[in-house]
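Next up: just one chain, as structure tokens, the form predicted on its own.
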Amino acid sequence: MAAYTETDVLVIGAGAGGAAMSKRLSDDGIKVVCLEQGDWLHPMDHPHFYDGWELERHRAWSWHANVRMFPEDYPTTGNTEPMMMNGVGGSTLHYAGAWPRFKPVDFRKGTEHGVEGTIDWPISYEELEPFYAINDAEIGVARRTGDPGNPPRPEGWGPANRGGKVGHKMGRGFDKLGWHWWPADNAILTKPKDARLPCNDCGFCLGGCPRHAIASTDVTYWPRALRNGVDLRTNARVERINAKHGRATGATYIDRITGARHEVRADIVVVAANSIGTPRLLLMSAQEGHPDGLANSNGLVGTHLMFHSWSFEDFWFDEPLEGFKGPEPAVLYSQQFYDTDTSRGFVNGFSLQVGTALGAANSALGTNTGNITPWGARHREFFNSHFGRHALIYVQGEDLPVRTNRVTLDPEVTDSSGLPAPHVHYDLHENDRQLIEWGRRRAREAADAAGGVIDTASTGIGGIDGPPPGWHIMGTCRMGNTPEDSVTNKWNQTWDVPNLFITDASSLTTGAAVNPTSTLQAVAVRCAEYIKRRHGDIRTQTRTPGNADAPGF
């Protein structure tokens, strides 16, 4: 084995959580090495520069690693295919940049209903709020303040992205029904920031952004982290986190280009490899003293997987809406039905997000729901009546953290380095099915209230563009209240290994009914502040303190 490297903190994964962690620690002069199995993405590699740019998301820019099959990807097996990306920026390289926050009630769902493995978060919204604000300022969030349905938020870097004709039409529909709605927060610039350009309304946000308007971490956190001196090593696939005498000592990684193995030794190890990659790595790190995987003495690593329950509802109207112009993600949202009301027959709630569409090819191919323009005599008539006249309503529900929804290791399938693939099992709970079916009817009511619907189509539960059924990967190494109900304490410190931290969406205790990246990064920033302020304590701890005993800030 080659000579090892020593550092203060080793971070595994350069995506949303790992980038925020690396930058915040290095701001205070802490020496950081970050290992990333993918590489940098050049702006010219984005699909926007190809004639077939709309088709690329089904090929080289597919959200599914099993379709894309880049060298840095690893296959997944099981009954669903999670959407994720490997590279500097992680899955933020192809996300939409929607930037809602969890609501205060989301942190108390154990007390509210406690159904099917649901527990309270060990922290409150109020404890996390300062770190939401720090993170928002770092990346640049476009927003309109004053939403009466949420706690106050700081002014954005720029105004909210324009809603366009789609937003105005659906806003009028919600008004007729008397339902809450508000322009959406998005991590998409509406005015320049650093070396990044504002959105130019090209309308293809789910294939990365060559203008750097979308806040992927390769253009937000990483330039500053590198100036701070972080040692970012790309094409570095971690094989195992090493431990000795109950403490992590670092990790062994494989250089994907040369095949050589290297070791990094560190006082503190932080894992941020996403909610599939993190449990996979912990399970691969079984060793003396940790026979079932690292941080897994209670058997909870990989469990309580969440994706969000989800339905896409496409509506076409009798007037031009020009939805192909402007950013693709939600232009506005309604949280009228966000809170639990058991008279509906289920717990939890959902957001109704209004989205726009891509271009002509996407319209011809069925938009989001497979409503394909027919070939032959009716082609022109159908296309003309549908293209540019579309609005999408996402029904985004909070799915229950079911213990049997989980990530394990597949003994038969390996990646290109010979490491076991993750096996992903996910079944939608009956509660979540009822929630989405009820939400689909509310989406139709909103479209009818807007007026002029000429055609509709739906994915139902799951579907054409969004099978797992949802897009977001959460849970699997959740933070909690005791070593019996969680993998980490309230500071993201694993119960079994005091100097091993987890700061990606796998640490989210519940999933709320909104996109998770804003919250997972706020949690990562909070954890980074804890490590900065308590570095000395953590270096000497032989056991992980309970939530009441931890030194705190």
The other form holds:
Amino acid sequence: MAAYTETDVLVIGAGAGGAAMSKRLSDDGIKVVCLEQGDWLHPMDHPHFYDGWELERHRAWSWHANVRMFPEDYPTTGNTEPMMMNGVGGSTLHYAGAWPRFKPVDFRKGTEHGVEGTIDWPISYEELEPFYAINDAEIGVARRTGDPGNPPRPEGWGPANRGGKVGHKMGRGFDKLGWHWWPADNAILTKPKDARLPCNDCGFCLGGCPRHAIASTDVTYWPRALRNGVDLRTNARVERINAKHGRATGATYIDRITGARHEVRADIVVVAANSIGTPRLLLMSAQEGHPDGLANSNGLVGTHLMFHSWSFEDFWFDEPLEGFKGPEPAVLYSQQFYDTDTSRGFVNGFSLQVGTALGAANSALGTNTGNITPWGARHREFFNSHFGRHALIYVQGEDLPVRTNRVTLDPEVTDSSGLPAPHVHYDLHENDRQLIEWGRRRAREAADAAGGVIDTASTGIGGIDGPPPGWHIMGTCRMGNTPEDSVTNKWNQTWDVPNLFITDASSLTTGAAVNPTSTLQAVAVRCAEYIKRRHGDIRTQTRTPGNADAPGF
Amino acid sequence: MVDLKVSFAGSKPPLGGWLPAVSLTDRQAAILNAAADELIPGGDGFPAPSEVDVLSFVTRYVTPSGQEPKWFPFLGEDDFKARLDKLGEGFVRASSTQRVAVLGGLERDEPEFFGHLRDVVYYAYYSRPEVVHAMNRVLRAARDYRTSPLPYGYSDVMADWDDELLGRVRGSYQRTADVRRVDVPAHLGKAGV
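Could the form predicted in complex with its partner chain be shown next, to go alongside the form predicted on its own?
Next comes the full complex, this chain leading.
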């Protein structure tokens, strides 16, 4: 080892959680080093200006690392292909910016039903709400207030993205049924902020945004964190978190450019490497005193993986809807069937979200569900009757946290640095299958209520063009109530190692029936606030306090 | 041991495809054009693929010789040219009915290759400015459609929400403290942590 660096806090991962943590800590002058195995993305790395923009989604902008195969990626094995990205911004480089909040009921699923591995969060929605608000202000959320189906939310930085013809038509459908619906909150600017341009409704969000309208953390948190003096090291692949006498001492990383190993020593270590990378790293960090991996004395690291249960339902209508315009994430959502109603035969609920459709080639190739325009003599009639007449309804269900759905290490497969690949095993619980099948029928009812359906297609569960259950990755190092039911306490502090924190979607106790980034960042901001205020306590703790004993703010 | 180091250690797929594009002989180009024209026949106000230069797009996305075609559309130069050569001059001179029969056979016997060829031709054709202009003229749903999302976007032609409709929305939620136990269906049972 040639040398080492010393810092107050080491953050591993520059994505949603790591960026929020780094910026907020450095606001108060705390010295932060952040290690990121990927690099910066340049605006011209986005495909929006190229004639092959739709095709590029299957190459550099594939959401599967095993398809993309970037040098900074690592392979995954197992029975699913999780969606994630490596780079400054992490998986926010590759998200559509859907920005719903969890509902209060999501924090008490253990109380509500306790099925399978479900437990209550150790905190409430109301405790987390101030941190949602802080984070929303940082990233610049687009929002229309007044949704009667959710607790009041503060005004957005700008108004909600416009719904276009798709939003208007499907809104009328939900209205006709008397079902709840509302314009979606999105992490997409609708008025300028800092050096970022507002959305111009170009319709292509899952390839990132060269205008910087989408709130990926490379354009939200990182510019300000760097001005605060955070030492962000890119192409730095962490090999192991080091520990001694029951406390984390820092990490060893490999410079992917030179191959050299370096050490960073820190008073506090925060892991935010996503819900697969984080347990992978903790398991790779097995060492003296931690034979089964760091923070894993109870064997829960990597378990209770959640992805959301899901199906895409494509509907084509007898009128132009022009879904190539406007933001790609949900333009609106219905949470009519969000709460558990056991008369349906399952617990938990789902959101119905209405999305749009990219361009002509995507339409010709079947949109989301493989309803491909036939080649030959029937091509023109089919294409002409389908293009621009489409609305997507996706059924997004809360999946149960099943203990055997988990991330382990695959000793047979390695990344380009020789580190073991994560093995990801995930089987959908029967409850979640029933939920999705029931939800698919509600999606059809909504389309029929909107009127004029001329064709339909569906992925079903795990069908064509994704999603296998695997869109959002959550829950593998969950926060909980005791060292027996979780990996961290209510301040994201691992039960085994008092100065080791986890602040990505790994820490989410339940997955809700909405996109998770808003919530995981709110949790990270809350954790950062705790570290800021209790830095001194944490530096001297030899055991992690219980939820009732922790010093709090 | 399956060592994926090599796959994950290489470069990235070039955005926009490879430049210079793979070079085809005149005969290979004619064969590819003929195939594309059968996959997406022109007419009804739309040009044929051969009239709008789908070749320049497709050949950018064929991986040059000497490199593994590991990214979509998974077409390597040597194999791709060999397949075109196999179709031969006869394919170019054949009637449309005969070409369709040949392509149908390819679809049946080599579905993976056929699927990649079809997909990249679709991507190429619907990226051509002449095709987008045809869509603008012919399709009511496409009158505003542009060749690429940026730089313009669609804010100038984007409909907003209906306030009157939103005023009718009803919904509810519980506070966290108000959540209560439900009766769990017997078939679901429960499990420990």
